[in-house]
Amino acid sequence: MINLEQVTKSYAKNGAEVYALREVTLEILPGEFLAVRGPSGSGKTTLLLTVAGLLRPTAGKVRHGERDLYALSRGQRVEWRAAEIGFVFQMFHLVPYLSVLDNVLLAGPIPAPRETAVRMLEELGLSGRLKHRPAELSAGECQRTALARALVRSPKLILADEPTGNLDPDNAETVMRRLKQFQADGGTVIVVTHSDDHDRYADRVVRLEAGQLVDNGDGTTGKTGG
């Protein structure tokens, strides 16, 4: 289980305080496929970060289960992540000097497996691009890459940044439809996106706007105070 208990996470600009999220209590469930949407700037990639354990909140805190992520070291939260979190970024970031097959045996600091990274890479129709640069693929193909890369280590959670912003309609089913698969094999999912093409795929829809959690996706909100 994920929990998200007052989160606020604020910058100092021009003499003002900004925030990009404010007091956002949220529950995720193990086995859950949460969808996070909200405009742009409303602070669902900040959420994302801050569950993934890459942007330390200004208060709050942060649970996976028992552990408290903000308290442990750096180091311990870099080995957590890299056991337990897949990550799909919106604009893929890819070695570019990699070939397809070497973006994906390098996803952490100890290389997968080669077999299952050719078995993943084939299940998401990229058998004849092994060998290819980002560079010489698909902005479809990029992205099936990445979610390669984030699944091919069987982790316990994946994080997805508007993972089909830059997709055509068939490859964002491609993508989609494998994350619902990584679900149902005993994955938790959390997507953020600002639109409503997939929201079919997730069991719950929460919405921030400004920062603030405005709709927990059961009638309640996640902030505590204005």
Second form
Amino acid sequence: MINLEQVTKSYAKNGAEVYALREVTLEILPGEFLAVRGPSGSGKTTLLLTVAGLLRPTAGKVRHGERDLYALSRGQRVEWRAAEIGFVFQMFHLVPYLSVLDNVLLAGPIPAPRETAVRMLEELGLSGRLKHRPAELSAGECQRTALARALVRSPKLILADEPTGNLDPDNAETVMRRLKQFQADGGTVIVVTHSDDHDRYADRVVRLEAGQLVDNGDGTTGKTGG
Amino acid sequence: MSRAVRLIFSELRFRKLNAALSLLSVTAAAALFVAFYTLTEAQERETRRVTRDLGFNLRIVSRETEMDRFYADGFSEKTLSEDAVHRLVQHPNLSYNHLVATLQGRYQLQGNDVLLTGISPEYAPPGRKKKPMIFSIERGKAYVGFHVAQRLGLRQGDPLELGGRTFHVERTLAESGTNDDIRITANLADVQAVLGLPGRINEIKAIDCLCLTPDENPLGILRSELEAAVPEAKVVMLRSMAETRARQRQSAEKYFALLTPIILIGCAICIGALAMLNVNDRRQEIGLFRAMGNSSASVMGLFLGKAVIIGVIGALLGYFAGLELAVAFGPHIFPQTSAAIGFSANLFGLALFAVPAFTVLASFLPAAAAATQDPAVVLREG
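Instead of the form predicted alone shown above, give the structure for the form predicted in complex with the partner chain, please.
Up next: the whole complex, starting with the chain shown before.
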């Protein structure tokens, strides 16, 4: 279970306080597929990075199970992230000088077994691309590589930031189906998106606007006291 | 090969221009350092050789020597025990070298005034043995000055009677235009016997390192060393030679001391700037590494590991490039000691250790900047 309790993230900008997240309270169940929707600048990516332990909130708590994420040391968070989280980004973030296979083996401080990585890539239709570099791949192939990298260490949670944003419909479907399969295997998925194209894959869709949770998918808002 | 090493090599191959410029900077730093170091050593050797060829610059005589007579006669009438040279040479941290005990006196030879000089073998302090400056003379042999040889009609191989002993003329010397023309030089023990002064000497000649300028009171230091080892003696320094030599040596050292940091700082700035550009190019990648559970230390390790690899390759290339420079130009500048300019295992070892360390140092700030980069900021940039 992931719990966000009254999470606020604010920045000082030109002397004024700007809120990326404002008193967001959200509960994500184990094995849930959650879509976070909202327009650009609504705080979706901030929410994702906060859940990932990469962005300390200004106020509030983020809990993964019983663990208060930001009560952990930075090193403990690094270890936790390596063990439990896989990332998929809109811009893929593949390392340009590594082959497809080496990009997948990059996940975590200790690489996954090579056979597992190869199997994962074959499963995603990249068996003929193992030695290619990202520059030699299509956008869909890049995203499938990034997806393989996220999945190869069998994380408990996949955080996906606009994973289909740069893909054609066919590749977008492939990615979403694979994420759905990950959920079916027991994983939890949080997908950030600004469109409703893939709402059907999600168990629940929450909406953020100007850093506030305006709809938490069950007809209530996640904002309290505001 | 570990993942980190594979990553470093893959990145070097991918960003060829950055890698080449970094390697060029490191190689240039190493080559300049090696060339300067080698040429400075060559310059030092050359100066030592020139100084040595100028002759002894220290004269150690009995404390009771009357200096007016010493300067008038060219030698001291008062003698010391020959043991003094052995005590002196064993004195710890002695700054002299090439010590030679001599006994000199006037001698009447067939109605002619000659200077009879006995010389001992050359002594060096323990562990500082150097190539002798002077020849040593075997017992029973004599070197005859030009004027004496002319007057007495002596030639190489002739017998020569001195004090009831027969010597063999080893050589007759060319005209020098100094009092060496009326000198007969022989083994110290022989001359002691001829002059009736067994076990006595009247001068120890030596060469000082001449490292100090006059304001550093080199003579005071020499005197205190002598006082401790041979209190019955005093030292006279040929000052003009000493001062010129010391100034020359110090100006070379200052030149090296000034130029080396300028070169090294310049190269460090280049290496650091290139490393910073590299960090900037790799912001996304670094953010990704961190997001995927790699520690700051492992990110820093990637950059410092790269610096070590470039440093080692740069050290190898730079050493041989620097040596090539020194070998190409050194012999024209330092002709007398040019044969000594060449490969030095010590300098090679130093370069292999110091150049990577220098590269790591120059890359440290960029690496630290990479390691502390906030992955959230980078990943948010998309």
